[in-house]
Amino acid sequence: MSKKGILVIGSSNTDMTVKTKALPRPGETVLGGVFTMGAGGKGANQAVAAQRLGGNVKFICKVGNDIFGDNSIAHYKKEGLDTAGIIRSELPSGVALISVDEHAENCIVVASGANGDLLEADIDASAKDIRECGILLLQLETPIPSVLKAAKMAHEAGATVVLNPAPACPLPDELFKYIDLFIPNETELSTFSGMPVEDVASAEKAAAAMQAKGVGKLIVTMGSKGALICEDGRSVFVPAHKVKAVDTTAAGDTFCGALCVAVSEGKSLKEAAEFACAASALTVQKMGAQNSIPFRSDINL
């Protein structure tokens, strides 16, 4: 791949949806609703995300031997992804049942199967695209040990590592010392820096106590408010577009897809954020993971 190419390496789910006017409680049983099925995982969002806002990208993940594992390869061959890194598993494909209400809110459960198996010998394997790429977009839907080899491996390279630290769970802390770029929401940036993250202030005091462990840039992404990016000492805030949301589901992914473009393309953090903005904007005004995201040309900045 092209050395100013997007790699993504991460997870693949073929997400089951349910549209309903409250989420169950514990117990409880909902009737009605709208059932949709298509492609997810936060991996395959961001790697689908990248290339359709104009990046070039190639997706390593690992699906299993079975119709999911067949419909997701298919599927993300025809939009586009490189996607000769992709890995067969002898364990199921990931699979994500979702609930979303009517306020946009939504619950996930995930069945992460092949998604776990994606071990440091797969990393191993695919050293030549890793040490190639021009940036390297990861997030923790699979095995740690795997994201901090690829992590480490693009860093020595001279690659630009990117983070997006969900689900947030424990790391080690040789991982935030190959980061250049921290993507977490608010809840995550308070598990990772141990402080509480309300607004803007204590959003900046936990970023700094972030770059304190070794990260170098970060973006806080504040869900209908905006994001928050903070880089050499300094933080700038980008306002998030006021739309009517339908489904909250990949919002996130866009952003981390289309702000990995934006800085492949050379633009500042600010810019490439307020890209992000746009595109996130877009998808949350859609029901689904990857049948929201916008294309490049969806976007008018």
The other form holds:
Amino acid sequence: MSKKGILVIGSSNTDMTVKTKALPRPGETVLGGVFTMGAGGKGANQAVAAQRLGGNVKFICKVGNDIFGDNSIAHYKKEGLDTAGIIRSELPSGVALISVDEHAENCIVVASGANGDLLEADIDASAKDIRECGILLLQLETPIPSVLKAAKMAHEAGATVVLNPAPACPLPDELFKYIDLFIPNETELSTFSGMPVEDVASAEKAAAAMQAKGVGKLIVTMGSKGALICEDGRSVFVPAHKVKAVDTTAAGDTFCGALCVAVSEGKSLKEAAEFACAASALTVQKMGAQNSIPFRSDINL
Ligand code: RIB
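Right, and the form predicted in complex with alpha-D-ribofuranose of this protein, after the form predicted alone?
In what comes next, the whole complex appears, and the chain from above leads the way.
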């Protein structure tokens, strides 16, 4: 990969989505609307977003020897992603069951399958790509020891390591010192910092706590409010575009992919966050994950 290249290592899922008036409570059955099936997975969404938005992207993931795995690989090739690092697993391909309510909020259950089989040996096998990339973009839908190994390898090779810590889960403290750019949402930031995050002031305090753990810079995504950049002891707030959201699935993934593209082009973090906010504002206006991710030509920046 070139030093401007973006390497995404992460999950690949097939998303099965139903729109409902309200999300079901425990023990409740609700009748929904139309069922749709499409490409998803946080890793894949971020890779596709970065590719559509102008990045030079390689995607490494693990899929099953099944029809979902076949379809996913064919789809990534069609998107123009470098798929040479995609590995087959004995386990079934990842699947996500998603409900989306009338306020565009979702709830997601992931059957990880092959994503859970992306092991440290697979990271070793991808060492050349990891050492040669400019930016390594990671999430937490694959085993944590593999995330740690990839982050350490890229950090030691001088790449910019970006972690979107979703879904939140216990992480070894060692990981934080390899992260140049940490992109949590408010809930994730609260989980990792152990502090309440409700507004810009509390997000700034929690971000400082993460920097004390070793994280470099942070961008806190704050949903329909916008994104808070914390770097070098200063913070800047970038407001979100005011749009009518129908489905927020993959909004955060689009943000991360877009952000990495802008950083790979040498833009400042503020310019990169503005670009990422513009991209995710388009994603929330359509149903589905990759179905809703925009192309560079859709963005007037
Ligand atoms: O971030 C959205 C994604 O989370 C969905 O596409 C689903 O597959 C889950 O991984």
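Numbering follows the first chain given and starts at 1. None of these values were measured; they are calculated from a predicted model. C-alpha atoms forming the largest set that superposes within 1.5 Å between two forms make up the rigid core.
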Is_shifted E28 between these two forms (CA, 2 Å cut-off, rigid core) = yes
